[in-house]
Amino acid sequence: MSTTAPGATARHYLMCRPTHYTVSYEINPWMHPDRATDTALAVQQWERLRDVYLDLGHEVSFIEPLEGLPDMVYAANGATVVDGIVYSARFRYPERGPEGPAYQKWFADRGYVTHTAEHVNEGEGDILVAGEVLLAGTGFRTTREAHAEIAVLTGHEVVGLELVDPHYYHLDTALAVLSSDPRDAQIAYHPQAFSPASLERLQELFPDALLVEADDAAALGLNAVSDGEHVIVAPAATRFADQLRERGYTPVPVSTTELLKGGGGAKCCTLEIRPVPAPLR
């Protein structure tokens, strides 16, 4: 297995303006209420994350945020895109209900196979493709039932792993696909975020994984984007961007930390649009 960045692809993402972002609920450790939030912050650090994707050459694609979605915004987690086919999201928490149907329609409105999720799933927040295999999250939020539905949908085989500690919650906050080469995928991840059996399991699949140590993961370092060779990753998980370095890849620091009050970075506000695979020759 290489340990070296395999190099960058053009990527299609799916983002949605903070328009409406503000902090009314309170569903993950991350959220207090009674913190005040900018939203015009929110929205400048957003647009810088965007104009970045633009900048590296990746295609950026944008759905209409709806007033009384405050985290419409975290676009991973309004579906999952694999091989051209869309797994709605299916959220646990009745305040973010309406953002699956709404990213849904997105996609049929724009002629994608959609697939409406009978069970509790949220997109790509917890389901993260690594080469051949989609890597799934449980614990908190997506059903183990959810992995065995999209297994089915895709034809990937689906690892589960499960989460125990709150602060990560979805799987896009305690691990990050930095390679989805089918040849050689490649990972980083917070050990203590996962059980011992699941973390046996990401040792197995991945020996030369990079193990991100608590500052980092508390930053939400690993709620970070990768083209295969640029990561966006959040500035203050340092040591995480010098381990990237050593690995060949180049770490591009964007602040999301207004995003960062409800428990969101720059991943989470990345849905991937994975396209039909072209047929080998």
Given for the second form:
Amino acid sequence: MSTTAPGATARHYLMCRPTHYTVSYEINPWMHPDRATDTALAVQQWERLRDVYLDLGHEVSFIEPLEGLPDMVYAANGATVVDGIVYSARFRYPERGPEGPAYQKWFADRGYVTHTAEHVNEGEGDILVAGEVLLAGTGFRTTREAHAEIAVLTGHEVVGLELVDPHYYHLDTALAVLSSDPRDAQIAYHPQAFSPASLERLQELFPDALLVEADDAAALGLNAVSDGEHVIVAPAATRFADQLRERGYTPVPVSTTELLKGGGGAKCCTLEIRPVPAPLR
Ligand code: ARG
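Let's see the other form, the form predicted together with ligand ARG, since the form predicted on its own is already up.
Once more the chain from above appears, this time first in line as the rest of the complex follows.
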């Protein structure tokens, strides 16, 4: 088991300011439309997250928030970008439907070749890159058919993982990729969020994974963003932060409590734009 983090690599992220953020419908167990939300606080927490990325030397791009799409702040759901290939999102619930085309247009307008998904998938919420393989969640939102679609599109092996607890309805609420180094991908996950068969598969593929306990998972600690060294993580996930330190990572606590009312944290607010790989020489 390695106790040295592989090291940071510069990332390119896409974010969407929570200008229109609120909780006006209920599509996951965290959302309670009758509880007040503080949009100004959400914006403040989001700005801090953005500033942390910039301070760490990452590039951040922005998509214009659209009125009437309060969940658009959760940019991770907007698409999946692997090797410069953009696979559009197709949302499960009509409330979020227009976000798919909005994000796809953002990429198309900037010269990316985009692919319109035929099957329901919620972007990086359910499709995580771990080295050469894509880990893909299903059970609540993204379908198995979408897993097959992105496998064909990108040529990467896709490992389907079944989520069983509605609180962890997207894979990125239950599993975090800490290092996407193709020689030594490292992940952390909350075992109880997965079906027995999927858990077995995870154990087989990642015997050294960090196992995250219920309290830290419930603070959406696993909705974390790693650059290979720094891990942006919910401040309440203290045990997870210790586990990260033991493995040589540097936890960077950033509070996203206001966005948690919609069922998301730092990772949900962050879509990684992965470029075309450099040619082998
Ligand atoms: N309210 C949003 C939904 O239920 C939250 C999305 C969080 N995003 C994420 N990547 N897990 O769809």
